[in-house]
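The chain below stands alone and is given as structure tokens, in the form predicted on its own.
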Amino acid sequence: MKTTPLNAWHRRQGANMAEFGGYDMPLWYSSAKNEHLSVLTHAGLFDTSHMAGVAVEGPDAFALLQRCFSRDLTRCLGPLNHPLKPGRCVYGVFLNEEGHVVDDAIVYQLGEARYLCVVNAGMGGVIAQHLTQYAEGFNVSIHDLTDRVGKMDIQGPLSAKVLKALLKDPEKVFENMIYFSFKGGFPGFDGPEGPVLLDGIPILLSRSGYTGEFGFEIFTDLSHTVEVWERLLKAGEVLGLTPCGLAARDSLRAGAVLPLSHQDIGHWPFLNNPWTFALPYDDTQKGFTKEFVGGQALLDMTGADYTLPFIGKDLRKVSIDHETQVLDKNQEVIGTVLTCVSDMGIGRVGDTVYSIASPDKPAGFTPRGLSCGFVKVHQNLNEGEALELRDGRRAIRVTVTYDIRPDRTARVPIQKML
């Protein structure tokens, strides 16, 4: 297995490890509980860097982009579709010919001409060379950075005062920095300016993450990596900082109504799913607003399944396997289960649910956890819909729902948070 720079350091600390998109990494220190709920009161740092980088440059990079990734960049940003620009990124996928999930990725523009696409752990390498498949007459640079960076995650309502305290001239760094905007350049590929810390090391700061809470994603020189990691726990000491392992990672995506690659989205078209924003459906809802790989495929498709969020009743799951079933209130088979995890920072009060960070919670209320995650299945189905989910050891009942965890803050605007 590979390892990243963290991996001596996780484990003189004990951390329960595993494989993961071919890297041996955490999957929880104290707890999977602990570390979820710390996210979503204090702040959880999550090595990271596993993920891989792609940077496209040149002067054909916006069209090959434009042809190979998801989104319009030319009307992206914001209710108003303003198109990407520098200090920006975006959420889409990248398909096959068939409208079939290649990977998810974030794509930053660095400049006019200069993009990085940041994808899943060990996707560099399969992404770097489906932009090459599309490049013939583009004249442009592809370049694969796996393991040639190191990141981490910052996530929780405490996490810019954590950063507040290392970064030079933090009031310059947060300044207009809003969801899904960054700061600086990325490590070993030309970028702009960007943030650094009080020792001198320059950092990427994005304004994004993946537990739906408020947080950043940092970008450093892989020799950097370790200093960073221990100087923003040193620094988020006082503030309950907690080093957070993959299963919080796991349980507050999913909570956060967000999918894994390769197992909520994948080998199977790109439609009837909470996540389909990230194409560029034009005014009708009928047809894209640009040509790309994999578009003409959707707009043609007929019959493909759905893929719903759930929420249950308790905090029982069931495992994900080929046996686990979907059963409607008929008692019959309509699909697969493809995540189902515990959030552990919620809890219902009669029919309703709150977080932990839910501002209006009632008095005194304690989140027990609800098991959430997402199902495949051949009909479309209402909120509130009642479906069982079976696997070889249990039944456990959950319900559709268009949302899961409420309150998240990962759009809130920074100066509340600060």
Contents of the next structure:
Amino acid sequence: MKTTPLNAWHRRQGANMAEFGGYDMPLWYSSAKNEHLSVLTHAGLFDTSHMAGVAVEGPDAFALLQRCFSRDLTRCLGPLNHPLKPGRCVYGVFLNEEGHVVDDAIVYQLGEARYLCVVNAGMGGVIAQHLTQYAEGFNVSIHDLTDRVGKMDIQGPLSAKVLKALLKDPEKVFENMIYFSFKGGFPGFDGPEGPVLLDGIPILLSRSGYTGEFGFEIFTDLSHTVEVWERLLKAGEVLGLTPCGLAARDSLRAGAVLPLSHQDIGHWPFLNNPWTFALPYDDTQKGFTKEFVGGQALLDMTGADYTLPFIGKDLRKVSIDHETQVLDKNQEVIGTVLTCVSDMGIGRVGDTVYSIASPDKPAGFTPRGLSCGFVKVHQNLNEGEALELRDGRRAIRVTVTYDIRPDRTARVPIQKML
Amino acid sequence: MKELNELILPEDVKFTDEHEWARVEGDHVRVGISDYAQDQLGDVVFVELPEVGSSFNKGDEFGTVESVKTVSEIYMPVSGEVVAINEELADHPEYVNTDPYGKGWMIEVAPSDLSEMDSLLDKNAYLKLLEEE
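The structure above corresponds to the form predicted on its own; please give the structure of the form predicted together with the partner chain next.
Let's see the whole complex now, leading with the same chain.
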């Protein structure tokens, strides 16, 4: 099994470790529930060095990504569809010819004709090979950076305050740092508007993450990973910064309606799901603004399954295996369950779902947790429709929803978080 | 995660190979899950227990323990009738983590054959099982 540079640190803390994507990773340190809650109320720090990067550089780098990535890079930023530019990044998927997901990715534009695709653990080689397959005749270089970049995510409302204590010239760094923008870089990874120095260490700081909460992804040279991690934890101690494992990451992302690649999206058509904003639909919503690998298959397809978020009545879950079924109100089996976790930061008061971080939560509100996740069903269903999820042991009642954890902070302007 | 030498394994209980414990208290047997089990599960957030008055055979599933990550079945260490359940776990499932042999107890059973206790593992046998896992 592979390890990240922080493996010895995790083991020294007595973390509960497990294999994920071929890496020995922490599931939780002392309490997955407290780790989840700390990201909603304070801040949490996640080791994400198991994720892989693929560098795409050269005169035809743009053309190759236009051919393979699901976003139209000429019109993917903001409501006015501005083109991607240095210092901005965008979420999308790489599809195969059948329109199935090879992996999801965030593509960073580091500079003119220089891009970094950040993909899932173990997928660096696969995506590098996938891109190479379509690069014939292109003047481009593709490098799998698996295990060559240190990465950690600081997530939660106090993230910027923690960083402020360590960054050189924080006001300048945070200026205009909107959601899905980034600054800085490190040797071999020169990005825009650098350098960004954290206690003297060059980092690439990205206003992004995978929890649905305000925060940053931090990239650094592999050799600096442990140092950056320890300095953040030390600076964040007074602000309640908590190291967090993959269990909290999983429950936070599910509550934020974000997919886990190879579980919620994968070897089936990337259609009829909450994430089709990552497809380059034109104004008619019936065609695409560019041709790309997998695009035509999606346009030609009929009868694809629907992937829908759900929320439970209480925190009880079903286990996910091949026997787990989704039943409609007529007790007909209509599909399968992709993800089912408990978001321990939310709860119901009457019919309303509140988060522990909701500004309008009733006095004395303590979240008891609600199960949530995604189902894949053969027919489209409306919000509020009742479903039964059944594993070999129990059945739980859930409802189809468009959103799960309310009052998330990912898009809150940075000035309000300082 | 606790090292084996950090686990609390009391002398006055017996264990199953599914990580439940059973303690004879007068005519009854009190049941819960071991320190090892709670440590492996992580934060217990919900415990589903049977109705008082229901009867089970040794080895039957009598409830579930739900952590943030998973749902696990719990099995009867001995046959008998459930005469009490720990009502406090409804509001304080975390007792299973903080005090697995005390406030985190789950059910009390009137055993139909107390000699079934002899087939369970004592501390040393249980520790040996854990070493092999």
